[in-house]
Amino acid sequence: MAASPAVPENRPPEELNRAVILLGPPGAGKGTQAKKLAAKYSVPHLSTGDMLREHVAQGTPLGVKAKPIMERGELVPDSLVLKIVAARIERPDCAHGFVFDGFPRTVAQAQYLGELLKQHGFRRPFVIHLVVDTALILRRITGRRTCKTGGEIYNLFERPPKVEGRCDNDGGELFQRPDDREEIVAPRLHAYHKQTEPLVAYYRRLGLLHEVDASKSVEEVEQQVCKTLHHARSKH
């Protein structure tokens, strides 16, 4: 097992070796509340959903495998993902922690990360389960925009644009991913009952799981999360 990364003075102990899971179905939020934790925390987003796109927009190998899976609205194979993973952790920006947002999605991710994080030093992760009801993910996925430029979520139904189509921090051009427009949907929500749901049950028998109601307002989330986080860590 690595050593564990010294401790910065400006940085509390209890911020420190620690990834931080974020489950949920698509549309709960996972991905606006890891980019709110990791700016609180000063430590890398880890998006396996952005990390893949990247490689399909560049082309590379992995991205040429993974886009027909991710156009089909399916998850794309362990073989895939886990390879990026365990290259993007070992980065220096990831010694003092790193926020998931988007895996592990099975049960044998789950398994693979829990060894990937003894190797590299680090304790146990927290896990945070985004609850939300199926007819509110629904408007949340195919309401969602996403700026082209800086990467900022909007919801047409919940948090829309100051104007129509335009970033309210930069201007960028706003687009619907592939992967939320309505008939991806439901293979989208098939697929997470039956491979990811069930780590739910999984961290749970392990005593790491913390459930957060989801159906509230980004801040109110917000403020749950990290005071969910707060508690777990103190008690760790």
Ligand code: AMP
Given for the second form:
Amino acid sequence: MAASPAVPENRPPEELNRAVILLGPPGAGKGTQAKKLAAKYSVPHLSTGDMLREHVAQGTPLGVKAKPIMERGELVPDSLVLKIVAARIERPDCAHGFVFDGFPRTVAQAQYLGELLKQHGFRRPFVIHLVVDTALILRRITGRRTCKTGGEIYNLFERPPKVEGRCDNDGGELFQRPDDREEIVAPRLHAYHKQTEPLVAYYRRLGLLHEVDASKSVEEVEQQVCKTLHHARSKH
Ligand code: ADP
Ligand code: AMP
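For comparison with the form predicted alone, provide the form predicted together with adenosine monophosphate (AMP).
Once more the chain from above appears, this time first in line as the rest of the complex follows.
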């Protein structure tokens, strides 16, 4: 009997054709998992936090407005964030879906996103709520370090780089986000509970919410996220 053919290396990725929303408090692991999902489906990882930090770094008028708000650990006004998102999903690389990390963060943003997805011909999004023990959040946020060049995310306590201060992938310098200092964590969590957590009930009511225990290891969470998405895709 002939051996079964090997899976070709250039096999096209599974098509997503949807928006995936990763919901959860700061430090839940949204960025970490979004990068993995985006790579798996060959779609863009859309982090509004990264987009805003880019505006801040470039000193654009929007960045100038957002900077002090982000430094205080508060949410940037919906109008500014929505403008960035609407422009981003117009780009051709978003045609087959995308993974949101840190968006939407208010009910108004979620409502607007619903309209935007309809306008672009997308079906309803898959929403994955990363549920994490609050005791873990402080450790995850204060230990977070990010590569300046490639954006790879590390954690000094949980996922340290092989060489201190340097990215394993490209040797880039690792930095700590200014809002990851311990004193900014409380206002960020306050903003989460007050403005973002209502989205859990919002998406549950719409029948779009899927929960994953994000207290587990990165690999276990990844497995659960993929399983959840696979299951949701086969149902809808
Ligand atoms: P978010 O985008 O939700 O704020 P990140 O993905 O940036 O969260 O993760 C926050 C920190 O926690 C980072 O330092 C990351 O390396 C670490 N981390 C993420 N997921 C896990 C996990 N499942 N177990 C341990 N550490 C994790
Ligand atoms: P993040 O990188 O997702 O942790 O976001 C960092 C900061 O950017 C937040 O604390 C907010 O100040 C701002 N931000 C990111 N995304 C949003 C959003 N969708 N709405 C409002 N503010 C946001």
